[in-house]
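Taking the form predicted alone, here's one chain by itself in structure tokens.
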Amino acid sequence: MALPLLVDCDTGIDDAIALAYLAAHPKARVSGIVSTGGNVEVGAVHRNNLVLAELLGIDAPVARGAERPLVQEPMYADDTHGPGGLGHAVLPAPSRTGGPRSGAQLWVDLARERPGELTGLVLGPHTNLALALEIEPELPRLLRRLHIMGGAIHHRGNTGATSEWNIAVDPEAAQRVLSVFSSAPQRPVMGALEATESVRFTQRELDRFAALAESTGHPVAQILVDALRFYFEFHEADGFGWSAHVHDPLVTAHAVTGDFAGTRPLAVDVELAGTLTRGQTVGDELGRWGREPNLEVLTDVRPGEFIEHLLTALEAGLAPASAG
């Protein structure tokens, strides 16, 4: 049986290469995509969103989230993921638009439809989660379980000091959904920095993404070629090398195998009052808060198993009898 997921995102290079693992692996299934502001503003995720939803074969709803975060003002990362979301690549002009759904209605939707069944994957800022909480509070237990992209725990921050950007970007709504997680029957699973960027793209991965293109011309191929090129040229400008780290995969593909990473669990609050520190996200090692763990963070990444499992994975499945 193929797991179906609802995917929340804001695609972004990374998030594209997640998508083409699901619409690749024979063991998941897109159940629904919802757009993010994040990477980008939320109008060019949604449409990165419905391209790629396309091209990949993914039948299932893509909806709009929310315009801005729950409190402060959007912030983008263009220097990063390029003005569009998807680095150097072009796309193609949309053929089908979103539906009138918003983001969090999805959520509420998708859950009641198939309670217990669902798996939520949020692979960008929290808002449209945190917002269908209002709408519906059984969320927690009426998903099967939820994987969160996010965080940095003892890890240096990718965004502030010591703040992961899909938190920073809206600390609030990361906040409001720890909390109200923390009641599911299952603890979420938090992939955070520590965890992520031991996944690191080199030139040897880049060449790999380059022979898929040429091999299988699917569209998607060719796009994230494009893509990946201009994230290594950040991360080398960055002062990183010639490389990316690649993130939501990592987190996508423990939620479908619950392979390539072991997990722990940890009781984890987000700050939102610090001067220096706000949108940090805190994990208590010593139990002085008294509270019992609200997450498993993942732990004991095996970076190489992964990259070659997500490799041969859209080799496979962007074969050429696949493409559109």
Ligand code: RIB
Second form
Amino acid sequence: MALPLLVDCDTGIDDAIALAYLAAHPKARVSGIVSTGGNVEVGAVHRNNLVLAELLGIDAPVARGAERPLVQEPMYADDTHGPGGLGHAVLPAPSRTGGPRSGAQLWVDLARERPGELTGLVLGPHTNLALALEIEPELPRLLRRLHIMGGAIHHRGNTGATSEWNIAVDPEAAQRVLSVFSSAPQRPVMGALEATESVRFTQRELDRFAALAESTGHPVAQILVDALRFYFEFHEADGFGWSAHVHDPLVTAHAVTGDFAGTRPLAVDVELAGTLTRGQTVGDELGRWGREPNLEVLTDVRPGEFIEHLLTALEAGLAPASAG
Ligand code: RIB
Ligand code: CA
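For comparison with the form predicted alone, kindly provide the form predicted in complex with the named molecule.
Now the full complex is given, and it begins with the chain already shown.
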């Protein structure tokens, strides 16, 4: 029985790899995609999601999210993901629009349709999930579980000095999600930077993606090669060498398999007022707040095993283009 997932993402290069992995993995089924503004503006994210869903054969609704964060002024990461969100990749125009249903409404509708069965996977800012909670406060009990790529708990930020991108783009939304989901039957899983930055693509992985594109002729494989090349160029220019930190696929693979990392319970909240620390995810290791842990944070990542699993799944599951 495949695991139904709703993917809320700001596609983006690593979001695209996560979507390709879900399409390729036999135990995963994408039941819906929500386009959230983040890496690039929501219209570009939505176009990316519509095209990727079509090329990957994902037969699921793709809903456009809100135009902007709840409070924070919009910010984008064109330098990291390219002006269109997928680096150097050139995409065809989508053949569908996604329809009028909002991203927040898609969260609510899919969760209500199959109570207790849908896994929520947030790979971008929490704007649309927070808006969904305003429509349906019971969402934490309607979802099977929530998995989040976001935060930096005992780790430097990648956006502010102490903040991680998905949280920094919409801190109010993230704070609301963590607060409301603290009553969820199963604590949400958070893959923060200290976990996801242990996964680092080098030329070896870039070569395997190029070989995948060559052997299958699959358009998404070529899109990922062209996108990753931009990602490597950004990381090199940013002082990380010819490589790329790939965040979203690790959280995604853990959501599907429960493998490649451990978890530990922790009470985590989001700083909203700090002049230097707004958007920081703060972990209360000593129990100073007197709160029960509200998250399971990823620990003890096994990056080599994960990378091999990711590439093997893509090589096995991305059918050659001729397969249609
Ligand atoms: O900080 C990394 C996260 O921000 C990833 O999800 C990346 O796609 C961006 O959204
Ligand atoms: Ca993302």
